[in-house]
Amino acid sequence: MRYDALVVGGSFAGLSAAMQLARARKNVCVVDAGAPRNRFAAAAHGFFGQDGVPPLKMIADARAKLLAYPNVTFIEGRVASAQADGANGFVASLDGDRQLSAGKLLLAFGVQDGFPDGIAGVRERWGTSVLHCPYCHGYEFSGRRLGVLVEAPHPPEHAMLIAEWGPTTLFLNGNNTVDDEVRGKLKARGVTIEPGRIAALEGPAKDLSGVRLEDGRIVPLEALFMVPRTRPGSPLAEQLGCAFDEGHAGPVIRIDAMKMTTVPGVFAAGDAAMQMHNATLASAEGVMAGVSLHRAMLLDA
């Protein structure tokens, strides 16, 4: 069977895109590897009508609603490769050698987070007490001792934003790149600057109680915000020849206003194609990508 559209990735962006295509009565196949980026968080916040709901429940509920449409197929798996089929469409190969054919592709596979080398305890606490987005999780730590780990190319001024939620320490981790003007702004916001290198995070299980520095000192802390270096969650965009731009956290798939990549017939949405990473924005971008893909079908007919 040749699908009208193949959506690679079944999280916020991919499911939102597939819903638009399903309602346009197109045959849609969604392939998802089952590892959404926000799976480590106990709850999502700030999402319209879903504040406090676990991300995995949000995804499961959305998938169930999507599968109520008879023209939708969902496959649990990973798309290993994809290429043009020479017939104005694409063929995708899944792990296990299964192949799928589709008229158009929508890439919504997200990104993978990279963590700083040499700091023990970061990965284990990611999404619980080591956090990315203050708008998603800052409120739950209001008034508590907060930290910010900023590494190039991210500006240290990010700590001034985090200070909105509680007393904040900026950890330079041995990279003393803060000039006098920025120091003055940080001081005015009540931000403490710690220049020492971090050895490890401490605390029971996934909770954070402090940051241990290489010189043995421990800075009491209950949440640490950081912007991890990201990379695409799949090599498909590169395989297909899509162009990338360098974002503030890593490479970003280049798309136009209609969410189409530089490869005709290939669209992209979600964290892999966005500078700002947020579940609400990913869903909105998915909606736009699904609508745009449908419009492209009509224009190409």
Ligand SMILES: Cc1cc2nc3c(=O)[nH]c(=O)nc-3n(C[C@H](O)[C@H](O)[C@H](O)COP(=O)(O)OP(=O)(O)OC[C@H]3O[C@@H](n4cnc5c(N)ncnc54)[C@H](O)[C@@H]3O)c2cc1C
The other form holds:
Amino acid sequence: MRYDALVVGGSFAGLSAAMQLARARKNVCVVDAGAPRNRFAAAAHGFFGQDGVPPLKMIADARAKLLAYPNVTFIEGRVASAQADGANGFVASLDGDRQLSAGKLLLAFGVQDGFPDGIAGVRERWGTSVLHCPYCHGYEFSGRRLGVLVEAPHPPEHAMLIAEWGPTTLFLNGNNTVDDEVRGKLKARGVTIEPGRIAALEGPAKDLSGVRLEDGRIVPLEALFMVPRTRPGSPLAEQLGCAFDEGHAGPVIRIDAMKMTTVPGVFAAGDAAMQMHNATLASAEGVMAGVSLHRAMLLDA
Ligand SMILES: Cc1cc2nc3c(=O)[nH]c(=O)nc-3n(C[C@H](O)[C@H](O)[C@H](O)COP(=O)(O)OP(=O)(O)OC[C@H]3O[C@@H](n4cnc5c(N)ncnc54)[C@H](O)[C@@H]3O)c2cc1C
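Next up, the form predicted in complex with this ligand in place of the form predicted alone?
Let us now look at the entire complex, which starts with that chain.
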């Protein structure tokens, strides 16, 4: 069977896009590898009507609603490669050699987070006490001791934002600098600057009680915010020849106002194709990409 559209990634962006296509009565196939970015968090925050709901429940509920449409196919798996098939469409290979054919592609495979080398204890606390976004998880740590780790090229001013939620220490980790003007602004916001290198995070299980510096001192903390370096969740966009722009945290698939990449017929949405990473925005971009893809099907016919 040749699908009208193949959506790679079945999370906030992909399921939102597929819903528009399903409701437009198109045959849509969603392939998902089952590793949404916020799977480490017990609850997602700030999503319209869903504040505090576990992210995997949100995704499972959205998938169930989508699968109520008979024109939707959902495959648990990973798209390993995709290419133009020479007939105004695409052929994709899944892990395990299964092949799928579709008129258009929608890339919604998210991003993967990279963590700083040499700091023990970051990975296991990710999503609980080591966090990427104060709007998502800052409220739960209101008034408690907070830390910010921003490494060059990210500006140390980020600490001013975090200080909105609680008393904040900015960790320079030995390789970021703060000029006098910024230092003055940080001081005015009550931010403490710690220049030393971090050795490890400490605390029971996934909780944080402090940051241990290489010189042996411990700075007591309950949450650490950082901006991880991200990479695309899949090499597919690169394989297909899509152009990227360099975002503040990593490469971002270049899309136009209609969410089409630089490769005709290939659309993209969600974290992989935007700079601000947030589930609501990923979902909204997915809606727009689904509608645009449908429109492109009509115009190309
Ligand atoms: C720890 C943490 C907590 C967060 N908390 C919040 C929050 O509270 N509120 C909020 O608004 N945002 C939150 N975010 C941001 C939010 O997770 C992302 O913005 C959102 O998940 C992006 O959705 P997406 O659909 O673009 O990508 P994802 O949700 O990452 O989904 C991508 C999907 O594509 C799949 N995939 C990848 N490659 C392939 C392939 N080749 N074939 C098939 N499938 C593939 C993946 O397995 C995954 O299921 C958080 C992020 C993190 C890291």
